[in-house]
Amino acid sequence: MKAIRYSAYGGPDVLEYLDLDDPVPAASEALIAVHCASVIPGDWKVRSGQLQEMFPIELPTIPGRDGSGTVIETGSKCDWAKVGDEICFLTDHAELGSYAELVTRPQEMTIPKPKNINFAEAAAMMHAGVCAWIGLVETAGVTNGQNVLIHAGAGAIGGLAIQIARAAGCNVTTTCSATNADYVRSLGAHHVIAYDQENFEEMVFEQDVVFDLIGGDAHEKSCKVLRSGGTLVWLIARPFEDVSTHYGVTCLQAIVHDRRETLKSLAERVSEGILRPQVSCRLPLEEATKAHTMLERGQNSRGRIILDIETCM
């Protein structure tokens, strides 16, 4: 199979398209042939290195924390999977990854893929919208009625945070560039402030939660908008100093986890409608490089960038 692989941490240069072994399912493992997959900013950290604590990982390695395809192949004992299944799956960051033409994968990391999207909305749909719904849903409990702020809402988790927090009904606030404020008001946020164009500290008061997906000196300036007793929730963020204490507001870290009961609950709001995974452009698989770069240098918005791979095949 061809895939991306890399064998020392270093720059987007490490990446090296090359062909692979196939893999073989275990017994209970659906081969999937991967149709896309989505290149998430944990990517281009883990291979550069900045995330070797939190992530140990065995060189070389594949990397691709989701995507999207079909059931080719079952192990001998996979009882919930067939032939011809589409599938959508993650993976984890210490494990080979989805880069990749063929990857196997257990029941437990994989849910159908909902039919009213294509697969690159499918794989858009995975990691970004279970780090939206833990963060709003489980993490800060949004409930109708509830004012909240959502930071960097044109990004492709803010951009599905949006979603959430208006299907349950609160008062939606984001943050953004002005070029993409008609984008994240598409997506359903009621009031928009351009960070290069205004102060949010300055514009927006007793919200009941922020989704804090920036860090930094934003933290404190989030603690300052919050009620008292309010909720800021935050998401790989630049480090800051806490001081929600100082503030009477409670700040809770969102912890990310692959559970199957969340893959299912996020797909089936995608199923009825009410979320849209969002893409933002589609590479050829063997572009790996560039769609990390963009990444780095901060040139992705309004969505995930999504690798084609079945064209490869």
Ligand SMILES: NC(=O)c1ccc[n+]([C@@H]2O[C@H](COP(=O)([O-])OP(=O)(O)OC[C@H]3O[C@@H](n4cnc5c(N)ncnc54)[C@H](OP(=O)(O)O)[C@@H]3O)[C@@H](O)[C@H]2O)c1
Second form
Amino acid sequence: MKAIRYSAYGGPDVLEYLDLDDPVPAASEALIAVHCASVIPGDWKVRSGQLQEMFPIELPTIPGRDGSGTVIETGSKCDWAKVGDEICFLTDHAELGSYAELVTRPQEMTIPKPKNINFAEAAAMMHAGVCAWIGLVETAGVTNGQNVLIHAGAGAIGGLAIQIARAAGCNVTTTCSATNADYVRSLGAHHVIAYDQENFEEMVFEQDVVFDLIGGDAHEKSCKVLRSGGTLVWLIARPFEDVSTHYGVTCLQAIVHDRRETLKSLAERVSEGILRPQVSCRLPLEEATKAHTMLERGQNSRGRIILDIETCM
Ligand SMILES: NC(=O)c1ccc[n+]([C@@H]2O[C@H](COP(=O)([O-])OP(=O)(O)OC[C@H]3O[C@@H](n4cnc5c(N)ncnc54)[C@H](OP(=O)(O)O)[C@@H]3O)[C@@H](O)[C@H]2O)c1
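For comparison with the form predicted on its own, please write out the form predicted together with the ligand.
What follows is the entire complex, opening with the chain shown before.
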């Protein structure tokens, strides 16, 4: 199979487009011909070597945390999938990933592809949706009528987070660049704060929940805009300093897991048309280096970069 692989940590140019041996499904696994794979910020951060403590991986490795495709073979005891099934899947950073024509997956890392979205959107739904769902539903427990501030609403996770909060009946404020104000409104944001023109900490107060997808300075500033007893949920907060006691708020890290119950909840909302994942741009698999460069330079906006994979089986 064709795949992207790297053998040493480094810049985007360590990514190589290669012919590798086809993977073989274990007894309970399905072999999936991958049609689309997401390129997420974590992919370049792991590739650069900066997350070695968090994700100890063996090199060489194939990057890619999620994707979508069609089952083309099943293991001898695989009773949950059949050839032709359209499927979305997760892979872990520590496993061989989705930038490849083929992957093998156990049932717990898959979910049937919602019929109302295409394969690119199906890949964009997976890791981004899981993070948004875990942050807002499982960690913050957002409820009807709450004031919720979502940072980075024009990103892949932020875009789904806006929709989740809006569907829960929250009053949604989001931060993004001025150029994306109409875009985030179209996703359901009631109020928009342009981070390149305004300081959110001077614009918004008494929030019940802040979802921090930026970190750094935004962490403490976000505590200031919470009501007493409010909750800051963060996915990224480096450098992290817990200032919750000082502000009388609760700071919770959204711990990303890949439980199938979460995948099911997410896919159900997508099937019902309540949530729609966003795709910012599509590139062929062999242009993974370009995709990593764009993400690393902060040049991606309005959803996931998707690698299109033409399976030559
Ligand atoms: N720790 C974990 O387990 C974990 C898991 C998943 C994700 N993350 C992190 O969460 C972050 C978001 O992920 P993602 O996939 O949604 O990224 P993404 O799709 O690349 O989105 C990035 C967005 O950040 C926005 N942005 C940049 N600076 C901003 C600022 N000062 N204020 C408001 N928005 C700003 C940009 O908005 P504009 O386009 O409008 O400029 C851009 O759309 C990444 O840093 C990722 O590494 C961590």
